[in-house]
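Single chain ahead, written as structure tokens, the form predicted alone.
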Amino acid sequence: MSDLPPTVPDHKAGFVLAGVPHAAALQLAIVEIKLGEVICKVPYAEHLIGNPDTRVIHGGVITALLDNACGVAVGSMTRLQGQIATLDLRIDYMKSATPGEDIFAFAECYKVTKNIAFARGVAYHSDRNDPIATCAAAFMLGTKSQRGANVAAGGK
């Protein structure tokens, strides 16, 4: 597992999102990503206001963010990328984003089962300890090419 690199460059969604459409039109950029943990942006854009008065970001865009940010995590930590499924996804919405301001989501897997890893993130704008945003996370692993039993247990 220590092939994967450190750091990936800002705005390259495509390194590990790229069959996620959503994704793709929301501009889900990962920005750093190591074993286990990964930091994702989504720039602030126009079309992803949910209220034209206040020009605040939708509360899906954030759920999509910190959903694609800890699955991300859970496929760094297991190599499963593209074979994984969220099972449970509990959000806690703490405030609501500053209009014109990027949204960045700092997520981590931390415990990867048989079948099963859960992860935690948060969504924030510049500082993690304010933000907009937390979550946990339960994944199903191997939803594609294999039945059950895919990982062995550890994990982190």
Contents of the next structure:
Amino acid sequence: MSDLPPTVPDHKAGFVLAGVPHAAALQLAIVEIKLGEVICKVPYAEHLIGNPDTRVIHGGVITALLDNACGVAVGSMTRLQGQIATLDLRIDYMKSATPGEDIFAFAECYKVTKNIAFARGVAYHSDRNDPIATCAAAFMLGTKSQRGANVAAGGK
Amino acid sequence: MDVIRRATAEGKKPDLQQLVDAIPYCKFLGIETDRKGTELTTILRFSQKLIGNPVLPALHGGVVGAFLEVTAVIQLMLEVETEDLPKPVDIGIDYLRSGKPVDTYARAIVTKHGRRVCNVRAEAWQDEHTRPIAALHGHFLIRPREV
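Return the structure block for the form predicted in complex with its partner chain; the form predicted alone was the one displayed.
The complete assembly is shown below, putting the previous chain first.
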């Protein structure tokens, strides 16, 4: 990725995505960010529980976290915050999240083309090699009259 | 879950709305169920906190995915004999149109009912059933009731 022009991600580490209402509702925050890579976090919360018996967080929260993390990673590569739409998202669930523990997601955007960007991500508690879930996603770029505007990222 | 255990003890299917209400995350999203016999439609009531793109505005992709996943799980609860909530193994979501800031509906079909794994498809739409905003297909792990 070193041949790409250095675009500075708009978001800083520790930034809660307050401009995205659903991210704010999940208390979704950016922990680390650099060009094409991001680590996001969703803190454990009672209202996110998916099974009251086990108190495990609902799979949907992981979906939202991975989707958003991949979107931020794509955004950092293209400077197209707000003009990115998820095209498809595939998630594999490896294990249940541990009750009471915050969930992190690492996402990287590994390819940007003129219209589409590809990203992959992994959700985990403390060890990225012991994933809760992994995902692969494709994003449509320049939605809403911004077609082909992502040339800053060296689109082909 | 209590709702399922109580219904099972009485030899009935659990009340799906009670089941949804017992899951904090479903309450948080604002999911309702509308059951007509074996036909089940889930409803995602719009609220501002579901927005992912405030510029358009559009529903958050994660919300739409979560809603379809919940729809698939509830459909499985209706059709499959199990005491636990089905667990997702893998899901794929195709986003077809941006979700407008209005109520969203979804239905699921159990494509294959295996002994341990079920294959489910689900579709979400808003004003027109023929114009879906997203589709899900996924595998869910079930624990059959021991006889």
